[in-house]
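Form predicted on its own, single chain, as structure tokens, below.
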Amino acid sequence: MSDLPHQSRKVIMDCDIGWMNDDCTATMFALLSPDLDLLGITPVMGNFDLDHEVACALRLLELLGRTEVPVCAGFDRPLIHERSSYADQVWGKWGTLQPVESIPPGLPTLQRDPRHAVDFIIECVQKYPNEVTILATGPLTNVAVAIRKYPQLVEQVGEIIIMGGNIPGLPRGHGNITPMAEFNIWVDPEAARIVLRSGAPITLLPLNVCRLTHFDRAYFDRLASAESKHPEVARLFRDYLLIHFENPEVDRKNARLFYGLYDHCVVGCAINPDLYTVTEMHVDVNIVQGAFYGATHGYQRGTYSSGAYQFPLDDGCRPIKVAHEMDFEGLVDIYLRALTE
């Protein structure tokens, strides 16, 4: 047995965190896993307006006693995608510039780090070349601009693990914000296209694999009763998530993110990539306005039609790893152990 000290993987959580939503509990997972060293949280608009997300991230760090972790705010709107009447009707409050008057556990006293998310990401990658993994569980605006500002990032980042997109050619490949598109990619398709075409080492966890997850009452009970090591975690689950199981008046559709572990898949992949079955695919994003805006499509390189040509041609689309099956019980095991033991 080796006597070398355990080396935790350095990660940045780039997320559209809300209060006790999936990004929030996934961030807890990253904070409390002994296998990860969370360098910082870089909120990006998506599920919520940016200032709300920053407040939620700061308050979470206060409650978990991890105030040394910097929170560096990113972009409050996508690169190009303007809000529409449809965006106003569906999940997500990005680019609304709402004042943050309260969040359920009270506003934080901890202050955000003055660095922009993009600069923080670049600084970390420069400081720890080939060691930093970006865990991207929201729109990819921060990551795309970091790549544009510092092109060397694609050679110096350890990996970018993304929760986003949907691959129609694989099982469970329909969209969740439009029939064709997944929310994170749809909010900023242009940014997603920059990242996916960058040539950086990327593992994509699309809806196809995330839809294999769920959240049972047994998981909740274990988290809510784990007083010995992380009493604050247990209290947070009891105070803010018990209602989703016990109150029939709760709108289960609006609570849907609690019942899956979509963003937790990204954290789990950073800890143990062997939980996932991956295939190398070329993945691209449709950036033409219309019904297919934000849709992802993926394909394997090969000979098609007459067999005379190898597809794809030289169109700038790069191969990445795409997860399409997973050991869900293995993910649950490392998640529950991180938060309870």
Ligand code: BDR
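Keep in mind that what you see is a predicted model, and the values were worked out from it rather than measured. Numbering follows the first chain given and starts at 1. What we label the rigid core is the largest C-alpha set whose atoms superpose within 1.5 Å from one form to the other. Compared with the form predicted in complex with ligand BDR:
- Once both forms are fitted on their core, a CA shift of 2 Å or more is seen for residue 222 between the two forms.
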Contents of the next structure:
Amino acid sequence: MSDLPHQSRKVIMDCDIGWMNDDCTATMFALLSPDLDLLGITPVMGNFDLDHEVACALRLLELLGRTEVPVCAGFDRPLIHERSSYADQVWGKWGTLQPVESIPPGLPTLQRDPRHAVDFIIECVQKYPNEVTILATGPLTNVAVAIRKYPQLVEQVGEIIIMGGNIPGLPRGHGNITPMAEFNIWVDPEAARIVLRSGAPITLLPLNVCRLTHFDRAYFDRLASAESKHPEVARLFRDYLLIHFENPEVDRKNARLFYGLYDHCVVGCAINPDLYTVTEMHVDVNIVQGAFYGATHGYQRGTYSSGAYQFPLDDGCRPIKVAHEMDFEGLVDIYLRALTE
Ligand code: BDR
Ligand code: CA
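If the one shown is the form predicted on its own, what is the structure of the form predicted in complex with ligand BDR?
Next comes the full complex, this chain leading.
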């Protein structure tokens, strides 16, 4: 055994956090894991309107007694994608500019940090070159603008681990917000394209792998019986999850039979990348408005036998790591350990 002190991995949680949604409980996972040092939370609109998300992040920090962690708000709307009647019908309240009236445990008194998410991300990367990992579990607007504002970020960031997209050629590769697209990428396809083409070291966790986390009642019972370090937050989390098991109407409305630990996959990957089977692929995003808007496609470059040509011809799309299989039990173990030990 080494006598060296335990080195925690420095991370920023860039997320569309709500109250006890998967971003929220994934952020809790990052806050409680001894393997991670959470430098800050940078909310971006997505599942919810930005001000609601900021309030949820601040309240979570208050309940966990982690008020030293800064919350730096990012963008309240995508770069180009305008809210439409379709967006109004689907899961997600991005860009609705609603006043924050309440959240279940009450509004926070803690204030947000005045820095914009983009400036906070850049500052952290400059302060700790090659050490900062961005955990991106919402639309990629903040990350894309950080790259545009400070292009050196792509060489100086440790890694960007992203929950987003769907790879149709691999198992479980259909979309979830449209038949072709995944929610995080569809909300801001142009931002996603900037990030995926940036050349930064990226690990992408698409729906193909996240769909392996749809858990059943047995897992819920395991979680509910775990002794938490923060019983009040654990109780809120359990009450929220219980709805998904005890109220079939809610499940049907959300088109989910089981609740999935989608955004937790990103936190788990930062703690133990060996939980995932990863392949190098070129992944790009369709930014033409219409049925395929926000669809991702991933491929491995082929070479003609002559060696003269590659398909597709160079078009700016760079290889990234794509996770496509995972050890779900392993993720559950580290999650429960973070909550209880
Ligand atoms: C993603 O969309 C969000 O609603 C979830 O939090 C997750 O990040 C899944 O498509
Ligand atoms: Ca999310």
